[in-house]
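First comes one chain, alone, set out as structure tokens in the form predicted on its own.
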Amino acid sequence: MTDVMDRPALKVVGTRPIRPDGVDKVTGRAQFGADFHLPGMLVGKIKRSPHAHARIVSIDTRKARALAGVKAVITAADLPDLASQEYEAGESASNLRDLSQNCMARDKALYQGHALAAVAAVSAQVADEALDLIEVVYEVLPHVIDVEAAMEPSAPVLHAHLFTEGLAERPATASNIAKVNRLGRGDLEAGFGEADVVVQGRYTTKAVHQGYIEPHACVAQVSQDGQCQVWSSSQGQFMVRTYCAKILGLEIADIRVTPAEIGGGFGGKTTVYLEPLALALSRQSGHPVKMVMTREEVFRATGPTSGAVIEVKLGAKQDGTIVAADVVLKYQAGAFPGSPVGAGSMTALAAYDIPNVAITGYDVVTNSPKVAAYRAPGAPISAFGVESAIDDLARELGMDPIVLREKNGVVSGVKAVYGPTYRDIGYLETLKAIKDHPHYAAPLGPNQGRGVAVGFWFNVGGESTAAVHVNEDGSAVVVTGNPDIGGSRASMAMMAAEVLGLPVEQVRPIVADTASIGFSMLTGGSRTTFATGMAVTQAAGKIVEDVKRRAALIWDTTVDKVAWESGQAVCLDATKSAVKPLTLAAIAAQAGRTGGPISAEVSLNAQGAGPGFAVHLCDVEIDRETGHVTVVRYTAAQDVGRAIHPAYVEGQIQGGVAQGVGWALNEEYIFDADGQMENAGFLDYRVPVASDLPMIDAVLVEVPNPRHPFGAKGVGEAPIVPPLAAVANAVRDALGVRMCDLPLSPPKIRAVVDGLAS
């Protein structure tokens, strides 16, 4: 698979075409999940619960049915009860009992936004007024939110099934602390006892949310002969076309979706909140049904990633060398059991070569919406804690923070805390790149600090199908199953462009429906380059073979003595001297003579994705009098395998800067005293702007991986990792003082101030 890495000058992969989706994006005819229609489609919405943990006692639709223009109205009574079963189709396991009850509460609403009942009508109108017609009775219930509040045994427990899983010992009474999780190495105590430093800390941070621009969307239809269309905003239209087809007691045979674009994910499109509801109301109203979140039901009703408490206590000899690591995470999973503790304990501590290490994970399930995967899932969150960490004991040892990183960062060979031997990394490549950069040795002004933090995320690669066909005038089509949320679509028609020999702008990539490509995972995990672009690569590789057959049936000779040379079969055979070499466009002309249309398709289930690391320098100055903490200075280096388009993967690392920035400073989750949520939207929940950064130097270290045939490594989910470590570093430089829960909003900068000045 290394041969086409291996070519000393690629033509295309590296350089940077314009995105192909890109005018109809700027120019508005992109079609996003709200902007499909039907011919008599029916509007749909939600009842949601006002309380944050309340038993539901009855629900009366009567009224509701009874009203001119209602067509539909669902709850959870018209969908099957389904046992516990986890099912794998999103980014990780569901269950399939939480997911469906998660779409609809059955016996008690879990958060405020959860949904009750659903309508479908003529209009928008309608609709908010049969939902005001809709009586629910509630026995409200105590609630709790705060991850630690929640794992006491006087806590008000969410679900009377739910026994803790990962004990010696099976629980005797159901607990909140859904599942405990270990990993580690060595002796604990003896690492410790070996140590001549030791430092600690305890961290917290918020719920935070993707912040999509795009709220959720999807029109759905059922036609009389049980066949379903869905059309929506998601990342993965198989995980869609699994989720409804098990939610609602379908065959998945009878289910069709099609992608629409999609305006942001980040991991919070991995699941499904609307299409089996509107399935279920085009079902039983006979008409197509439409449903959009307001950006309210988006906050209230759909998933952060996880609130968290970490607690790190590392042990160091003074010449640096970490020699015991101690990390414990308490991650909220909000109303069911799923938050991605084990993926932050996995990174917790995966860039660095430790002999004793500890890390135990806590899932639980608190009155708040069920968490969704966001970039890098849990690893944000304990690398902030990790960081701090390291960052503190630093400064204790009295040594530079990189290099103190340098001396105990893992390198090929190692094998990590998780599992794994590590193959081809370019972490200390990384390091060095920062070290080296000019911004590391500049000077800083007053008020302003500096901090450094590493970040890690595993990568991905899972089955996937591509298809190339070549056209009769030899140009070419790219036909993959992920929905195209980062530039995928270019890095998808770059990769076969180069291997046909084509020129990009001859190569048109297509997102199919699920009826017209074969399966492929969902978007996300940062596998769509590696794992989809392994399979476009080897398809366009078949055509290259085709072709080149094709060739010698036109020359009379044999296949041995046909080579592809820059877009065109080049005759070997010294009887043949004559012949000129032919193009792609020649060859399919003649395709009728020689064996029919041109056209191949790989199915795979991609091995090998490499690791990415990330190492992350910020500069910040803080306004004493409002406690305003500025970012004016950000370099963020990766290793990226190799860029297959640049100006992508800079844009990923930039934009996860930006929504580690914004998880730093401003974002969380605000509740008050009856778990209702303060803050949702945009005028309330702040998200960074433009004039709220700097631009962010992006720095691409290519470290190739050699199992991908353009060395790719999944670049999406890293940058996210450092930030919130970074700029708590920055603060605390420009401090004096370790601030521990994030967010660093002024009100708390303030008050440090305030304290110092006393």
Contents of the next structure:
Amino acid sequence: MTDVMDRPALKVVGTRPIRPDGVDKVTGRAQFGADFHLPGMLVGKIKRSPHAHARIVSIDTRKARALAGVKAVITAADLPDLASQEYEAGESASNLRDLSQNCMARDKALYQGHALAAVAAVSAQVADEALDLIEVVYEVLPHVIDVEAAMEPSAPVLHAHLFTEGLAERPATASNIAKVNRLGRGDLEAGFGEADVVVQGRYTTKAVHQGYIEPHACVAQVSQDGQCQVWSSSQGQFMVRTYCAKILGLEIADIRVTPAEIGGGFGGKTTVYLEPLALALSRQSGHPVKMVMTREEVFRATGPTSGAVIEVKLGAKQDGTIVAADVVLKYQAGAFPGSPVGAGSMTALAAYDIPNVAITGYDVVTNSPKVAAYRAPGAPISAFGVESAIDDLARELGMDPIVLREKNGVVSGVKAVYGPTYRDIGYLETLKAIKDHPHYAAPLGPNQGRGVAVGFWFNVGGESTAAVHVNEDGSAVVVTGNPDIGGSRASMAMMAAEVLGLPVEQVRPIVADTASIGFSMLTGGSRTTFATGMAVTQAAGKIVEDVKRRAALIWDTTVDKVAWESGQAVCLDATKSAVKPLTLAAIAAQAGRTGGPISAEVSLNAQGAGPGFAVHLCDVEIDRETGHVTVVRYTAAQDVGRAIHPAYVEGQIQGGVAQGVGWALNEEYIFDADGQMENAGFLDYRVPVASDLPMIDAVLVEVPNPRHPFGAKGVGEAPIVPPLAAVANAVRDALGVRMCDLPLSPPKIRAVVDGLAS
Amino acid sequence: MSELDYLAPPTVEDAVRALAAGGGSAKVLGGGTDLLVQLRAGRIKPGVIVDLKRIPGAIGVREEAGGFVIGAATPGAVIGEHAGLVGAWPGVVEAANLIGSTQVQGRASLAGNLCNASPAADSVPAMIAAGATCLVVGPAGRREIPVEQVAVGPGRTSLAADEFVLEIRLPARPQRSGDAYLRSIPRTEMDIAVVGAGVALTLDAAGTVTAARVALGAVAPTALLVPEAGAAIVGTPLDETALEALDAAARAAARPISDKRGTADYRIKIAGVLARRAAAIAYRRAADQGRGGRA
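Target state, the form predicted together with its partner chain; input state, the form predicted on its own:
So here's everything in the complex, that chain up top.
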């Protein structure tokens, strides 16, 4: 492995070049999921359940099939009826039966918007008419969406086969509680017995959507010989390939998936909704089929993250030592098991070194869309509760909130509640960065308040492949299998350029289809710059070894007498004093005489990802008459290991904060009494707009990860973890009242102000 | 298969004939910022769309007898760039310019906002406060009605299927007058009013309010003209007592529903807050104008 971390002067890593994909994106040339066209292409559309919970008595598609222009109609009967099976693809396991039945309901519609049938037709208009001609007979069932209501023994049961896992004995009756998980250490009772001060709270969050701008979209084509091609927008073309093969019972070798440019994913594109259906429609019709969701479909049928209830009890000594923590997490999973409550449990207290801890998590199915990963899945929710309680504890103790966190903060060598022992973490450095920031001491104006909150995310490594090809003129192409959702192409090119000694403009990064590069796990878990970056660096290192060998051949010396310096082979052989250094271009020009094309590919399973810690500081101003909360200043510090491209690292931090502020203040799924989502559009599902936010000051703390060639740690997820609590703590500071139920929308704030007056 | 015709008649008479021929299935297209969204969402299924933009005068602002005539399809951007209109009726202009995004402002019109008949339409309370009228044309000819007589309920107007609004008319601005519009939205832009309040008032040389019109949006099935709220400040220098009375009158008139955008209780309170704040802005503008300054 080429370890360049200790090299004194990095030329490319740490600089801010223009991103290679930028021009096409700002000029509209970039090809997103819906931009792909094939001759003879049909339009595919989905018939969806109008009911939140209903037994499907029958589906009659005959009239739809008879409509002129309709070329295919499918229901669950056209897909294999899969057995329950957990399958690893990407970062987390999915149950294939659930995945298939989420793409297409089989016996029951489990949420409003659940797919029941799909058609392919010659136009969107014909497809729409065909949907209206599909006759579905429902037996409408009582539904349940609220997480605690769904846990009640009397609640309508979604799945007759679901028995709570994680109990001492297998329960006798089916339940909506899919799983109970417990995490902890020490003696909770003894811990609280030692405490001088105890704080507790019950907090709630609503389901929120990832809110990517680009709706799900794909084109699929099945040839007469069974060869399948898919062009789609996702966070992982290999994930799409795997899931399509499993859901349709196909051979992986028969499927080729080409990733489109992706217009946002935030975890929500780590699964499939359309691709298997488009393939099935193409197979039946013999034509390519394009499917593009509307925004309404995106809201009603693709992954939000959980609404939740969080209960936190903390005990501390008068000096601020936290001696006990009891956390209970209840997360909505949506229609099928698999909420991020596990990650929510593991991250909840990851920043704190507490001897006596119990964390209990409930994964609960509800009649709402199956949740999908959303940026640091589960962590912002548990952090909202824990960080609100920590803020209350600091007030109770009369301690500075950062000093309290420093006193109880984890350092390298401490064993995390969730298992591993921390190495090379920069949490205390990140706390200090905020404490020392001018913002922390800046005066507040009238009706303003200030809040602090911290967040943790694991970051992962995993399987990646990268190839580096040196072109005839000495420039290079870097090929990876990871869709670029956060500027990763720029980072890949920069790491390769650093190792090769090329200007970054001479390195062209591309994201290849599943037939053109080795397997790579999807882009998620903040893994790409770490893991795929490691593969890129190693592949570039192999190129350097290869060109040194070729230079030795040209100079008729041994490879140990050749050094690679500033993009040139330098001859160290004293007997060859006359030879001039050879650039990559010079060596590439004579590649044919030294062994042929210069190319290297590395596949690896990257280990040793460094976790991310984020410390956020938020000022709000409250209009006490209208209840509006304005975020007037926001500073976010994060241990990023080493920023490969600092501007994109800052962008990740700013983006995470923006989403977290939306979650805190306005975003929520609103359901009516019948379980219909009332705000399935960006008008009434309110993500923040640019004018809602101040310029977010991102502070990069660099405590390098020695297990990455340049010291990188994942950065994309940690920044969404603290904002919910940072905003809520600032509102607490401004109002003098703890508000525990998100979102902190104007009517709720005004009601609190009215309560203070009366 | 269902079909949709598109017509762009060159005269008022042709447009009226086209609407009459279309019966109930014809829809009028001005800027289209509501119509096209409803069409794409499947909420409406018209048989024919009659585009007004080819009719001479449909786009543009002209001054007439000291007042302003605004063509039915005049986009918000044109309204916002008309210096005379901005000077005379800043509240109406700012209400019109609050609608949607910069892109939407390239199309969205006052007449469209009015005839879409949303109780939350931003420009409507401002126009009502300003005393705007509209020219309605149809087979029976032309009639001019106050804008508050157009909407009769959410999405419903008093116009017959073969009638449409050709012009919005704003009166000449009285001396020492000002208007203002404020809305409450959870974010800062690209949103729909949870409550809106428009106020237009006139002062005497001493700074006493001599006339006032107050209108509220999103607190009833249609935008409301609230005479009691206007009366609450007439004869006052808009002091704290008058503002309190205005606040109370606005709250008393509001009869909102609770929905996904806000509770009834919240909307009632905010109606009072916004009426008070909008009146203060309108007063300042009127006073500035009295001193010869720009609004």
